[in-house]
Amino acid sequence: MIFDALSVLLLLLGLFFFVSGLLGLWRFPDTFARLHALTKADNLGLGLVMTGLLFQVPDVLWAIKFVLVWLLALVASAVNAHLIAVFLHRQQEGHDESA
C-alpha cells in the first residue's frame, strides 16, 4: 500500500516535470533556452516516472532493465542537446557545415 503510494506520487511528479518542460519548450524565447529546459525537465522527469515505476517491478532484473533504460536515455538527451546546440553555435557564428 505505501509502496503504490509512493508510486503514484512519483508518477504525478515526472508528469509535472515533463509538462513543465513542455512549457518550458512553448514559452522560451530561443533555441538555446528551449534546449535547455526540455532537457533538464525531461530529465527528471524521465528519472521520478521510472523510480516510480521500480516500486512496481517483479524482481531485481526488471529493475536493472529500467535503470539502464534511464541511463540510456540520459546519455543520449545529453549527447542530442549538445549536438544541436554546437550546431545553431556554429550556425550563429557564420560557419557552413556543408560546404
The other form holds:
Amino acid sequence: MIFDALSVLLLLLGLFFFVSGLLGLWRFPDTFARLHALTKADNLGLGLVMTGLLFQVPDVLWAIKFVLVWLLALVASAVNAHLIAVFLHRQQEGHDESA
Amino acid sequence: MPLVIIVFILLLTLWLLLTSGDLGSLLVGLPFIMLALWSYRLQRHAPYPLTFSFLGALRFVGFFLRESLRGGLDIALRVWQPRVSLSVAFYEYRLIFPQGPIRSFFMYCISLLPGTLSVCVSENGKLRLHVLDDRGAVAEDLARLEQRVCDLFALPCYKGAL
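Next up, the form predicted in complex with its partner chain, please; the one we just looked at was the form predicted alone.
Up next: the whole complex, starting with the chain shown before.
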C-alpha cells in the first residue's frame, strides 16, 4: 500500500517534469534554449517515472531493465541534443559569414 | 582479450537484459550490435586505456542524481513563471580530456546537467557550450563535473589539469 502510494507520487512528479519540458519547448525563445528544457526536464521526469516503477517490479531483473532504459534514454537525449546543437551552430556560423 | 570482444559481450548482455533473454529477438539485435561494433571504426582519436574507480563511480552517481534534480527543477522554475527569465549566451571552456570516450562522456554529461549544453569543440581546442543563464556560476559547475569525471575514470586531476 505504502509502495503504491510512493509509486503514484513519483509518477505524478515525473509527469510534472515532462509537462515542464513541454512547456519549455513552447515558451523558450530559441532552439538552443528549447534543447536545454527537453534534455534536463526529461532526464529528471523519466528518472522519477523509473523510480516510481521500481516499487512495482516483480524481480530484480525488471529493476535492472528499468534503470537501463533510463540510462539509454539519457544517452539518446544527450547525443541528439548535441547533434542538433552542432548542426544549428554550423548553420548560424555559415549565415554570419555570408552576412 | 581484445576490446572488440569485450564490447561485443557487453552489448549482447545489454540486449538480452532488455529483451528478458529472448533469444529469438537476436534476429533484430545481432545486426544492430554488429553495426555498433562497426561504428567503432569511425572514431578518429588515438586509442587510450580506460580505468575506473569504484569509489569514484559511487561519487559520480550521487553527483549526477543530485545535479539532475537541480537541472530539472531549474527548468520547471523558469517555465512556470509568468515571464520566462533567461540570459542565454555562448561560453568557452578549456578541455582537459583528450579526444575520445572520456571527452565525449564529459560533453554528454554537460548537456544533461543544469543550464549547460555542449555545442562543439572549436578550432582553438576549447569546448563551446550554450548556457541558459550566464548569471550563474558556470565555470564552477563545470569544474565540479570535471573533478567527478576524473574520479570516475581514476584520473589524477589537480586544479583543472591532468
